[in-house]
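Below sits a lone chain in structure tokens, taken as the form predicted alone.
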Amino acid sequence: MAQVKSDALVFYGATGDLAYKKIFPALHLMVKRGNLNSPIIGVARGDYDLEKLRARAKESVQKYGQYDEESFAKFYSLLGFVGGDYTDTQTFIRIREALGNAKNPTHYLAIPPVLFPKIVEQLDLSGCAKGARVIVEKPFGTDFESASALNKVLLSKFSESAIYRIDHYLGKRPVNNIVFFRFVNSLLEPVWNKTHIESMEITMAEDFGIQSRGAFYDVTGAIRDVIQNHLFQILCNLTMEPPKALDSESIRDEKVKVLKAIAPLKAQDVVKGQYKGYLGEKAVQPNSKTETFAAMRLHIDSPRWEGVPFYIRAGKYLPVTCTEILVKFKHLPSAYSSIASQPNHIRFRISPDVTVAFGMLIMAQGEDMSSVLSEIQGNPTPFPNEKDAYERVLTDAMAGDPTHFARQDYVEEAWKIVDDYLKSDYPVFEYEPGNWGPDQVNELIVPTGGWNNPVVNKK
């Protein structure tokens, strides 16, 4: 069944840093490309009027996005401005009649979620909500009864296909395409199994630490920052089954079962770091356990992957800045088995550069039979003007196309796996800033022939 587009947009928060740094560059693309043609209503609280507003938006677009004058004003007459306070009922009124004609507007709150249980009222009295749909930032929640409880509060006046939960990372293009490639290329599917395949690890690793976020970071860590949802939409995109079709419902249903397939973490397969010097950083509790880096073991109880461990990874103050996943074969039996020095490989690499990689073993030099790990590497060209994540799950849920938004199911799911272990009392490991980590990660969760550290080089 086609989507109804969206008529018009109203976005709360539009004085924030997020929509400084993303959301107004992103909007103004969409216009600019002709996928964004209506109104876009910026709501926030304090001493703003619309001129204030269109002032910090072509700033923000001057510095992190693509200005340029014709496409810019069609942007700036688009834009309007709504203020007020959230909790007053004349604001929510002045957005109704600002919408104007609009019957299918979509509501963007990019503001934190303990604002959502009273906007969500005041968009159903006020009208509205009204064949309108909601998009959320996360955090969704920061357990599983918080997770829960802010699905109530949206289902409560939206229906679960009005929702559109996002997590940036979804939009990433080479996040997507470890589905693509694992789906449209058939050497891959007999050997994507547990006979083949001996491990996959993924390895997030920021060379920077917390950079003044110490208040919000101090609460959440590196597990519900980055973990609990970036890395788990990965290990999914890396492990589900094949949807029966390509709509976002079979899609989102694949990657559900996974998450269900996992049990929840236990103390032996996880340990958690904190870099040297974090306990200073402003706002940061002086005592704080709060962890900067985390390495996990999961398991999967399905028949494709059964005794199948994945390790994750992820930190800030680790020696480079890279998003990178590495697939290991297992060696399979033969007279040339002694002589496989190491495992083959396929290493996706997401980020700072785009890479697909395959390890094969060759001949050495020299006249014994003994052999070499060589990489066929691909880098994928980035298309000119290639939408940032941002702009996709704009567009897309402009459109009304909820693939790339997590679904209320699989934000649960992911919660049960870690909600117990966080609410734990275990150990934080200190680590130099500078390294891979604790030394006990390379004690305790390491797999078979150490972790892949990823290598960029830096220009």
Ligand code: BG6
Given for the second form:
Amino acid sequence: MAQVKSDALVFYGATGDLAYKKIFPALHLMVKRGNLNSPIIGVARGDYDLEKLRARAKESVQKYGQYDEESFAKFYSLLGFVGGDYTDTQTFIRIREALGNAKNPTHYLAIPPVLFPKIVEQLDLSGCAKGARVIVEKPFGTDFESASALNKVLLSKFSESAIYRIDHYLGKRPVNNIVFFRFVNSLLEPVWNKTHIESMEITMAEDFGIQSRGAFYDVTGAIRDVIQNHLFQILCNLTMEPPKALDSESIRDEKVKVLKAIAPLKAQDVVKGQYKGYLGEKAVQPNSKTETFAAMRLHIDSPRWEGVPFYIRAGKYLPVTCTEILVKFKHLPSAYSSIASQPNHIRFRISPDVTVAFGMLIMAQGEDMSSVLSEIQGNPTPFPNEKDAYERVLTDAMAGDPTHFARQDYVEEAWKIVDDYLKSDYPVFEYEPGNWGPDQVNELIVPTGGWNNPVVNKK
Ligand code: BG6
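We have the form predicted alone; now please give the form predicted together with the ligand.
What follows is the entire complex, opening with the chain shown before.
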């Protein structure tokens, strides 16, 4: 269902933090690689003008991107600006004028979702929605109800194939490699099921706190911030059935089937934590119960995965910054069982370095019949010119490829899993910054053999 290439990009929120840290550097690289040659119009409120926007873009690319004079000059020449209030029809009339002959513009809403209804209405009234597509930023709602209300707003003026809901984890090549790796290696499929797999663990650890994002984080928490979206996407990549074709919808259909087979979270399957000192962070409520850590156990009710536990864990102020997946295999009974010291595994490290490793047992040194775990690693060096997640998803959206975006039904199904749990008032346990969450996690939610705590070599 690929669409035509877009011929202009309008991005709302051009003076915001996201634009500064991620969007300008990504757009600059798209221009540099020849993937973006059309007008780029920044839209913002306040007393901005084109010169100020260009200066901010330059500063941003110098600080967070790969600045060079030649490609920046090209980016600079493509950049335009429209200032005005997002609720004012005149702003959108000026945007339509600035779009000139563009027939398939992309409107990128890098702004809070509360503004979506007004903007979508204005896009329609001004003619800006004609032939257009929209890219919307996460968070996509705060629960099932708000997400489906947002979907209704967008779908009232755009078709689903013209809506691109960003989850930047889908722009990470190592995340997409999970599906690729599973289905191109024929030795995996026969063992990728409940008969051979003991459990899977997904850990997203960050060794820093909420930084200056208290106002956002305190009403969000770890489950809404990264589990319901980024980590569920990883879970789907690990567990989906082979798609019948490689088009966007065949792949997204399989992901939705995984989510539909997961029951809503229950209290006994989750442990929440909050780091000590969180309550003193700026813009956090004095008695906040927001979780900065969560660990959970899920099951997928499908013939392939019946009975296999999936563990997901994410948190701020953990010992390392690392996203890693460990797939543990079962021991098969044999005369060697008592010698097999540890289970086989496959380890996918998504960041900070990229690794796919097979954990195998080999005979240990010495004369004894004992085994030692050894890893066969693939892909250890990252490709130096690798696109970052934002560049990749924006390039895909401009090209009309929705594969790496969350579809309406996906987003809603993902909320259904966490909704009831989030609406109830379950305890949040304190943990020391630098620990793997609160102690309770090691009593209540422990994979067989214990959690895989990623070790990161500090450079
Ligand atoms: C964002 C979350 O979506 O992802 C942040 O809002 C989190 O809290 C970030 O730090 C992590 O992204 P990455 O790409 O650095 O792993």
